[in-house]
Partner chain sequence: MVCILALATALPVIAGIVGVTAPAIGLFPPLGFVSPSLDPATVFLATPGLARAVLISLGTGLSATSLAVLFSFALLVTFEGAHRSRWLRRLAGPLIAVPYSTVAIGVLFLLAPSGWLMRLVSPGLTGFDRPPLWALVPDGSGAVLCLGLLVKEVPFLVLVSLAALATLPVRRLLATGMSLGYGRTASWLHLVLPLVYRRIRLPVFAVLVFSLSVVDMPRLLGPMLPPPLAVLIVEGFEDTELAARLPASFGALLQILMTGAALVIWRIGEWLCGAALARLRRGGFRLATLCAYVRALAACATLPIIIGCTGLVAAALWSVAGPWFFPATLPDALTWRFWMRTDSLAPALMASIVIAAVASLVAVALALLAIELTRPRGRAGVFWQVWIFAPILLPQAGFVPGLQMVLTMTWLEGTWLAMIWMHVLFILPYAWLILAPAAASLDRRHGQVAASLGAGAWRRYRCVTLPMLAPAIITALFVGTSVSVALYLPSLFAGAGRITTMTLEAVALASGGSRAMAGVATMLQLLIPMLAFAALQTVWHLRYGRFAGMRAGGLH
Amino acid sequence: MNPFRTRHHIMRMVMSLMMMMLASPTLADDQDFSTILETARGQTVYFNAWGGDDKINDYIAWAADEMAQRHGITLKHVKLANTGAAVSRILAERAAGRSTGGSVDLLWVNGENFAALKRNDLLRSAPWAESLPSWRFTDADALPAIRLDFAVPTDGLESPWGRAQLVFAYDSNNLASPPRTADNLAAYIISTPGRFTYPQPPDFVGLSFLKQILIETAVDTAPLYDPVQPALFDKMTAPLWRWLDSVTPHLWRGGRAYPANYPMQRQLLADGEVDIAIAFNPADASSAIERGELPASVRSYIHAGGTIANVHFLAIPFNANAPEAAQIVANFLLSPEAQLRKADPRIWGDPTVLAMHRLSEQDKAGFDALPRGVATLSEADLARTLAEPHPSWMKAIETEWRRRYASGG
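Atomic model of the given sequence only [the form predicted on its own]:
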């Protein structure tokens, strides 16, 4: 026997064994997910998600049809006016000792609501998000926000679902040059009484607008990215309250009423009651034009120094009744197929969290072929972003806003 050939044969066997050992975690993951998939069949997922926009509701209905056909999973959309209501319900179930059979299986969440869930141990404890097969299509190095929710580490407890950025919309036939800074906006509001408003807190877009003004007017923004300190709160927010005090009497309806959410404010723009609308989706105006809800002359803009941007997520509560099916739904919603459909401005227009270099050529071509929309800003324009403050600031600002302005200022 040739000793060289024998040694060569042994080396090949060792290398093959090493490759099998290296491959085993992936194989185990696939097997584990197959087990999850089998367990999930026949389960019902109560998906608690904001229900204030028809295009989003229609998208979730499409996902429900797909889950039923592909996996025998019933997906029920529990339409929320405020995500905090679902968080309170989960907290109440924990207090009542309801450790299983919870009323929420999957929750659309980010920011303070995620921080509250994590702080109170109300989330599925085993990290699951980065074990989803669709996670491989993301890139946390290129988009760190998929692992940071308003500066709070996600630790695999929620799966990224979409990106968002604060944008403003205006009718170019009525407003030639929109105001692009907080100071210019204040001057515009005062000079054109009744032509501007914002959604009423605790609406997410309304609070995001307040944070935008806070960042733009703050002397030093660094403390905004740490948990709020009561001793610093008054000093840090004083410029915001001065800004609001100056403009509130000149808002739509004299600041005595506010639209409940951004679709209602968008309708005010469509009806010609206000000059500017606010959304947290760069494609919102284009989608509304496509659906005939806004005139074709509407365009979008952001402020000169950038606007707040973030990632939104899906989370599974600690006592979910159908945690396996919830993971299957989250995995599908993170898939290139579902993300492509969601990114289409004719359907929703929510920007994807996927990394194009991680996709197949066919999927990448699908994203490249998406219509940008006549009112959607370029990626270069949208690159001017501001990081979300620590989530504790949101609740503190909401509380103080209610004290000062909820009764009409």
The other form holds:
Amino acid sequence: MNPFRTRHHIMRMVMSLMMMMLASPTLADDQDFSTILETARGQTVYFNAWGGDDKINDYIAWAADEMAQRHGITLKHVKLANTGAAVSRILAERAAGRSTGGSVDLLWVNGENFAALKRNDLLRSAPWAESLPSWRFTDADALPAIRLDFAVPTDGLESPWGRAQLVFAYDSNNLASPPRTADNLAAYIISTPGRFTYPQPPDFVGLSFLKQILIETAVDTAPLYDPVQPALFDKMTAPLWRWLDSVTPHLWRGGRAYPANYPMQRQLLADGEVDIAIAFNPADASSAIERGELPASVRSYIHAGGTIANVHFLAIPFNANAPEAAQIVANFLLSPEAQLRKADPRIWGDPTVLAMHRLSEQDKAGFDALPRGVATLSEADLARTLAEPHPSWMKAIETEWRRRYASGG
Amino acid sequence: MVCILALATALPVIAGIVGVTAPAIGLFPPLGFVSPSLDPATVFLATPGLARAVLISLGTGLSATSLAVLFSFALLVTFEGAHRSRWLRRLAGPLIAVPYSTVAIGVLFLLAPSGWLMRLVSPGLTGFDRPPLWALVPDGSGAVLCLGLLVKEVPFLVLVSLAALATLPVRRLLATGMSLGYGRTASWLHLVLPLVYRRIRLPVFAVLVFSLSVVDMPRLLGPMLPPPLAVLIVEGFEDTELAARLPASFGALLQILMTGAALVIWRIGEWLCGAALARLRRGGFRLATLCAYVRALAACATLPIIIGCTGLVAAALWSVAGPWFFPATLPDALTWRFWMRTDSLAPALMASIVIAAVASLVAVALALLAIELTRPRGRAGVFWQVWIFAPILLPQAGFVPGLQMVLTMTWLEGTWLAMIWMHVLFILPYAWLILAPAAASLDRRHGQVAASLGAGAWRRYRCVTLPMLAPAIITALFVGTSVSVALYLPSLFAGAGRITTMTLEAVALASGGSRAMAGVATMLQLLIPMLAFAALQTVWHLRYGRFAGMRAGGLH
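Show the same protein again, this time as the form predicted in complex with the partner chain rather than the form predicted on its own.
Next comes the full complex, and the chain you just saw is listed first.
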């Protein structure tokens, strides 16, 4: 026997063993997934998701039909007015000691809600999101926000679903060129009193607007991505309060009242009471025009330095009754087919979380061919994004805002 | 049997109360808070603007309630018995069933600088092609909030007053007054209204409690900086930071304290008014000019009713409106698009009808049973009243999680039983406060007459007591249906996504902020109380239409 050949043989064996070891996670995942698929058949998934938009409701209804046909899974949309109600229910179940058979199987969530659920161990503890077959169509290097929800690592506890970005809408009949920086906005507010406002904190769009101004006015934004330090808070937020102090007397109603949420502010824009509305979905203005809720002359814009962008996710609570079927649903909703349909403004218009270079030519062509709403910015215009600060800043800013502007002093 | 019933109502209520009290003193195991502490109290008491928020709550609550009583009495005196009263009575019922948020949106849509009133005169008279910068709403004083509250509360008090009037010999009392040389209005003031007030005192307390705890309205109408206490509490419970529930729970206890204080203030006011009226009576003043004042007051009192109706018309219009921008007075186009989508709501509609009907009937039956059981013991009834009212005294966001725990531990959430059980708990206080005074004012001698004719206890109850209570029972059933249809949080928790009601669908739809969807949602929510109204009316006329003395007791 040729010793060389034997060595070669051993080498090949070692090599193939190493190859197998390298490859085995994927192999195991696929096997796991088919087991999951098997278990999921016949299960019912109670999907708790905001139900205030009939387009979104229709999209979820479509997904439910597909799930029933393909995998024998019953998908029930539990329509919520706010996510907090579902979080309360999960919390009450935890308090009652219900560790299995919970009432929520899948939850539409992100940011502070996710951080709170994760911190209090209210989510399914085993990471699952990154072993879904559809995960391979995403690229966390290109879009870090799919693994970093408001600077909090997702750790595979939630599966990305869609993207959102802070955008401003204005009526081009009333406003020729909108202000595109925090400084220009302040100058605009002071020269045009009574025509700008923002949703009243603790509304999340209102707080996001404050975070946007905070990032734009801050000298150094790095500390914003760590948990808030009381010692640093005053120094970091001083420019924000200076900005607000200068504009507040010139806001809509002199800053003595605010719209309760962004749909109300959109209504104010429609009624011509204010010049600018704020939304957290680039397609919001286009959809509102289509529904006849905004004049056709409305257009959208973002600030020159970019605006806050984030990703919204699907999470499985710790005591979900049908965690297997919930994963199948999350996997389907992340698939190119479902994401393409979701990105279509005629269906919903929610930007995809998938990476184009990971898709097949055919799927990529599908995304390229999507029409854009009349008031929706192009992907290129929306490319300038700012990352969400750590969620702890939100609460700190809210409390200080309340102290300064809402205590009636 | 009685024990089981008592347990079925007491257990969740106690759980609800514990569910609020424990976090308030720092105990909330699911989040890892296991030792008592004063932190929740300290944190909540440090809320910026808290003192002002409490003052605003008390101010708007007390003024809205006193105005509601004044207005409803003025309407009663002016219109009762007169032929033109029919439209007023017919409007009271539906207005009770309109959701608070719709009333708020309606008021806003009417009074805002871009609102309907301004659109009527713009740009023609004003030259405005954009809304002006000055505004009535939202306001910081709470005046508009009071107006909004009156839209709901005046009809409610008119309705319960009418039920109370039906049990009084109004004509004889008025005749007595007038034979002594007093005018009609003065006779009302001296002889009838004190008796009516005594019978509607509990509903008036409920109105006061509700005015202090309303959340939807101040969010739209102001004051906002700071908002009333109830809004601060709800914001705490809705906070994404889960630990914010602990201070919010302390806030809920503070809310109870504040409600108690408001009730004490109200009692003092009652006593002062009583003393003033007694002086007037003893002085023998003829009060000849009173009539003019009452007329003026009644004219003012129609304002909230008109606003409420306009809000409804506006909601109906939005539900079919296409684009509709300032300064257009009417929508540019009409569309049925929003209504086309409602066919999928049939199961929710059926569920709501079943729940509202069963829960109202059960709650009314329970209240009647409780009244019969507590009557012989006299004062013992007070104890049972305290916890029966807990569901409407405590902020729902704090109270409902405790209820949810009972359902979860009994594996009942998501079942019809749980849903109806929860609804009964929230209807029961209203059923009690409408039925208890009516039962207390019954002339027991009718029963004695029946007994002397040989009727047994059950027969006496069925043939004498129940028909005499019928006006109050009908009112309680209708109010119960309206309450059931409006319950959002308890339905969400008890249904656990397994059972969907109309309100769950409607509130979710309206959260998108479109006026059109809010309009559709309002119309859908109104549907069930309207059906109940029609059904109860029909039953009433079939059963009692031939008794002249009872004709006045229906819902009209």
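Since we're looking at a predicted model, the values are computed, not measured. Residue numbers count along the first chain shown, from 1.
Regarding the hinge between rigid parts between these two forms, the matching entry from Pro371, Leu91, Gly97, Glu293 is Pro371.
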